[in-house]
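Next comes just one chain, in structure tokens: the form predicted on its own.
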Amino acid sequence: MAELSVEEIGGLGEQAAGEAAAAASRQELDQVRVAYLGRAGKITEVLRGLGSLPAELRPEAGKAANQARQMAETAIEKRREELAAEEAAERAADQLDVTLPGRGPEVGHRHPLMTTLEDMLDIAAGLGYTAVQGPEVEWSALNWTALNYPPDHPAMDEQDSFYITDEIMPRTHTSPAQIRAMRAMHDDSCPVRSLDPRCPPDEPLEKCTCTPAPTRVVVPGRTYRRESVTLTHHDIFYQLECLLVEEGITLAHLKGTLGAFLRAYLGPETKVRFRPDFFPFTEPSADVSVNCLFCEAKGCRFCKHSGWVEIGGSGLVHPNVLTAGGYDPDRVSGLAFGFGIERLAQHRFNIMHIRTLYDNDMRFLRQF
């Protein structure tokens, strides 16, 4: 204290003012208020060594640290307020206008897969089809035997799948849920309406007891195979089925079916092929294309350049098949053809890979 002079006791009070006028924050503008004004602040420190000072120097140096305190508390003061200020239009900004328009919630949207799926279900109830389901996880007495597929018959290959144990699987096709649909139309009575799913069509079944009423029936479903995943294949896909069995089924009803389906769907003109093909659990059995909309039928990666797409199998029921859901082949005939809703949607919505369908990128599904 006994160094410093008048002059350098006012300066303090001017630094003070400076570094205020300064601080950036009210944690800056603090650290300036302890500096100088704390306990041991440089002002408080020269305030507090008066005593100390000769008698003749104590009123001109009292008079000059009372001037550089005012000054520093008058500078800190009134850049906290200035500070104050500041924030307050900061948080003014930041708030609710209430004059503005509100916000409405956003929609979802629909995902290409279910609106397809649920358009087919349209389609197929207004031609007199029931939707049915059966479970994904399902024995491999339905999935296989009982549609007619001998054990290790090469016709398994195209379906490899996956397997839980040896009796349970991952379905390949929704095509088990024909046995469980045909065996629910018999009389509760009726043992077959009770058969052991496990039991093949080849061993003796129980002699139906009843006369069991038409099956009509869709079934939409997903399904799983050991597929390579390409433009138009995927190891988890959606499938939509269709079976019919009741007296005079013939081959002439089920073309007529199937163009009036996909006609509905995807437009009258759209062109409709059928092609011998093999089915264990049909026969006749025919493949189902339609023209490639991407190139309008001219040739192009997704329909492999031949102006067609494949899109499901179809046929007339197979006796064995009939046997095993209860019926009696000699008796009536049925029809079943069956889709692959990821193929529909591509057709339709102009698609190009499969596996756009299950990116989940919002940008996609927001067009929908």
Contents of the next structure:
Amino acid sequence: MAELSVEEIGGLGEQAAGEAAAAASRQELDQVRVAYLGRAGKITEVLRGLGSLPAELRPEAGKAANQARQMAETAIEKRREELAAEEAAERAADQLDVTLPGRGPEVGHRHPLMTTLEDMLDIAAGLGYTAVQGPEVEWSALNWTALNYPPDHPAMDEQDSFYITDEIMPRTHTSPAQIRAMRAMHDDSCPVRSLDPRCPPDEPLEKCTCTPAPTRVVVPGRTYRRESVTLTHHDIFYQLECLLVEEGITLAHLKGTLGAFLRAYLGPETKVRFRPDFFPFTEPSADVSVNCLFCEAKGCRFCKHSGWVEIGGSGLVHPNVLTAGGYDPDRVSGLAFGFGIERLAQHRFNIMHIRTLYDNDMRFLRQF
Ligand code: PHE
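Go ahead and give the structure of the form predicted together with phenylalanine, now that the form predicted on its own is out.
To see the whole picture, the full complex is given below, headed by that same chain.
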């Protein structure tokens, strides 16, 4: 054994304690233990060499060596406990807490415009109407001509339109589907069923060779107009068209049906107002309003301070339109109306600006 002074022997204990405290892992700590207290460890060697010391040095050197061993052992034990506690804490942090509530997927829901449309279709089904659809891109001849708009008639200005070609346009209303629905009621063998939808105005309409069943349809769908956006107008919007053609239909049926529709959707207290209006495809025609629910009919921005909100147009089907559908106007009559779905949804859900229905702001949509 190398000759060490008593101070140097004491220093070994402090060195061992310092290295033990700095050990970052159990492996490092073990290396410290082996280096000082192992079989060839520095402190072990001092202890082993005590016997060969001169007798007068032995007691003091022995005491110092034992203290050094004690100090090293205590420091190593303390650090071992610290490392064990750190590991346990890490394990605990990694552990899955099965009692935590789960994170479910975010579930979407129907847009208020669609729930409005679906509610209206449900009401229509209850009244005996079948839902059908027409194309959003339509022949201008069905959007106008077959609906009794004379060429260049100013009534077309009421529905400022987009055009794709001279003959084809995004429909300005769901009314062209009236023609399609009526023609679809004819027998397969009847020439009306396969009439050219462009209905060339200079060719006489083919005569019906069958007895078509009554037409009872509702047509939901998107419509397009070249309009600037206001509180209640949008250039793309939804309509719901309703058409009933059979024997003996009168204005009383129209009023009754409209009232039933609107009261079923907006509530039994709803007041419905009819005012004379003009549409080329109905005669007589009436616009349809309900009492404003925003201001309880006291007058507000939404109802333009009138207390009434216009919901759509209506009327008895014009004989020329029945003819375009292949029906005999001397035998049957019909009622028709068209609602703006946005307007109804705005009214029902208190939505002051139509644009909020199209903004897709989640703060708005989550309310429904
Ligand atoms: N198509 C008309 C519009 O969009 C509404 C309407 C439908 C009027 C059916 C009468 C009959 O303004």
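What you see is a predicted model, and the numbers here were worked out from it, not measured in a lab. Residue numbers count along the first chain shown, from 1. Here the rigid core means the biggest group of C-alpha atoms that line up within 1.5 Å when the two forms are laid on top of each other.
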- Query: Under a superposition restricted to the rigid core, does residue 56 display a Cα displacement of 2 angstroms or more between these two forms?
  - Reply: yes
- Look at residue 15 and decide if its Cα position differs by 2 Å or more between these two forms after superposing on the rigid core. yes
